[in-house]
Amino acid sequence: MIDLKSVHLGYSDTPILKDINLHIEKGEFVSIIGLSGAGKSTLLMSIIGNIRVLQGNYQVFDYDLCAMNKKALRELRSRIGFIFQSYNLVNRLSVLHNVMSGMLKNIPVGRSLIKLYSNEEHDKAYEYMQVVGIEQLAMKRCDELSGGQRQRVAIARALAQEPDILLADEPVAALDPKSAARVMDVLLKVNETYGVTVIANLHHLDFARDYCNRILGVSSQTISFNGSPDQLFDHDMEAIYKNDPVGMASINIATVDNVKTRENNNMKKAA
């Protein structure tokens, strides 16, 4: 689905992340992590064609992303939704109709204009609605909703668009850790049930240990680890958060807190 083959990514001539080797399957749930400015949004990015490859192979289903015209980056992106951490909302819109503007790129001009949509559009909206848990909220206004609820009606408008890719940039990054949570559950739920491929961008590194099955961490602008929770160490921590003592320390304080959950709930299963 996605393969990069020694890429090199930036902007003009200025490489920001160097000597990529990836490759992401249909319907794996993967994280980037890393410290801010060390290139993670220039990975997500890039696979929407944002960002210029320098140099290498780089493949998005059967784009080849460094001989793209128009009309093919049209489609690529098509197929592709996008979640921001600022939601990108219609906010004096009701959520309905910006779950609907998600289908935009099926329902003609005509109709949009005047909102008009047949039934079966409004079951798949609905349906989506279900999907995040807003169902109830659908004629609000989305400047009446909490940050949770607005990142969830962005997640349904994703939906709304079908597409085989869901990105998300730091998706959680300004809720509080319910709130977070919930739309990670989301997210988790989007991936199982339509096979969705979803790669986000994480500062929370539990997050991405609990949700996600491949972690990528970013650092010295390349990807400096690639694997799964399991397989992430301290040693590999260190790395990817070399330059950030700090963050470091809260790090290796929530993996612990974590690990003693985890072992917490293995030994309940186990009773």
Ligand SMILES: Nc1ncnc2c1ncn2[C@@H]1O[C@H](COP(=O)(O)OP(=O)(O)OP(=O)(O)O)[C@@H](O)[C@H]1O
Given for the second form:
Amino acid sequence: MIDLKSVHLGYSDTPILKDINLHIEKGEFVSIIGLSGAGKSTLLMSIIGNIRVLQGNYQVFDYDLCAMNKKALRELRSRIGFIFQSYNLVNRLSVLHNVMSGMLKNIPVGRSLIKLYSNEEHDKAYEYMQVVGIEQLAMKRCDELSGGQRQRVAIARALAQEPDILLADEPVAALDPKSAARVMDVLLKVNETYGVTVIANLHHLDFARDYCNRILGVSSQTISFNGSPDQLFDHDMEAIYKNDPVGMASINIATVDNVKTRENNNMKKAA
Ligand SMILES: Nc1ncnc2c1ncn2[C@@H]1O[C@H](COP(=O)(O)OP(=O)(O)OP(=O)(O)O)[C@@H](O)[C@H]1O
Ligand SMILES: [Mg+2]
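Since the structure above is the form predicted alone, I would like to see how the form predicted together with the named molecule looks, so please show that one next.
Next comes the full complex, and the chain you just saw is listed first.
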């Protein structure tokens, strides 16, 4: 589904990330971790063709990202949902209308302008609001919601797009631990219920370990770790966070907490 071979990525001729070799299959739940400025957002945005491919082969679905015209780029992006940390919702509109705006690629412009949606489209929107647990808020304006609620609206809107891939750039960075876990639960549910491939940049290593089947560590301008949470050892984390002793300290604390959460999650899954 996503395939990179010896890829260099950058904003100018100077690469930000080099020699990226990566293959992501349909249905995976992948997290990208690394220091601030390491290139996590650059890697994520490259999947929607927003970053220059300076070298190598880069394929998403059947598209060659080294040779995209405007039409191909539009088609590619219509199959990929992107959740921004800043939510990007229309605040003065209701939750329902924000979610429905995700369907716009499937709805003729005339109808979308006068907000005429079919019953089937309403039902779909309610289904997505239920998945993320905001159906009771359908008629509320988005500027009346908390951060965690807004993030869930953003996920429901991305779902309404019926994407094959959902990309999330630090979806929980601005949330308290409980709301953050709720949003991660929602992403996992989306991944499991609809088989959507989810790729998320995360600053919380504990969430990466608990929720994802694969972790990518970005450091030294490349993907320095690519494996399952069980394969991520201290020396890998040291390599990923090597210039950040303060960060490592907080990660170690989080790791201890994690073991408990992971055990709980495993028990939940087994039940
Ligand atoms: N629009 C841009 N033009 C030029 N350089 C950029 C641009 N955006 C980011 N960069 C550079 O690319 C590098 C990687 O940035 P990126 O935003 O991908 O990091 P990140 O890992 O997502 O960091 P954070 O955790 O702080 O979000 C940084 O050195 C940054 O300065
Ligand atoms: Mg970033």
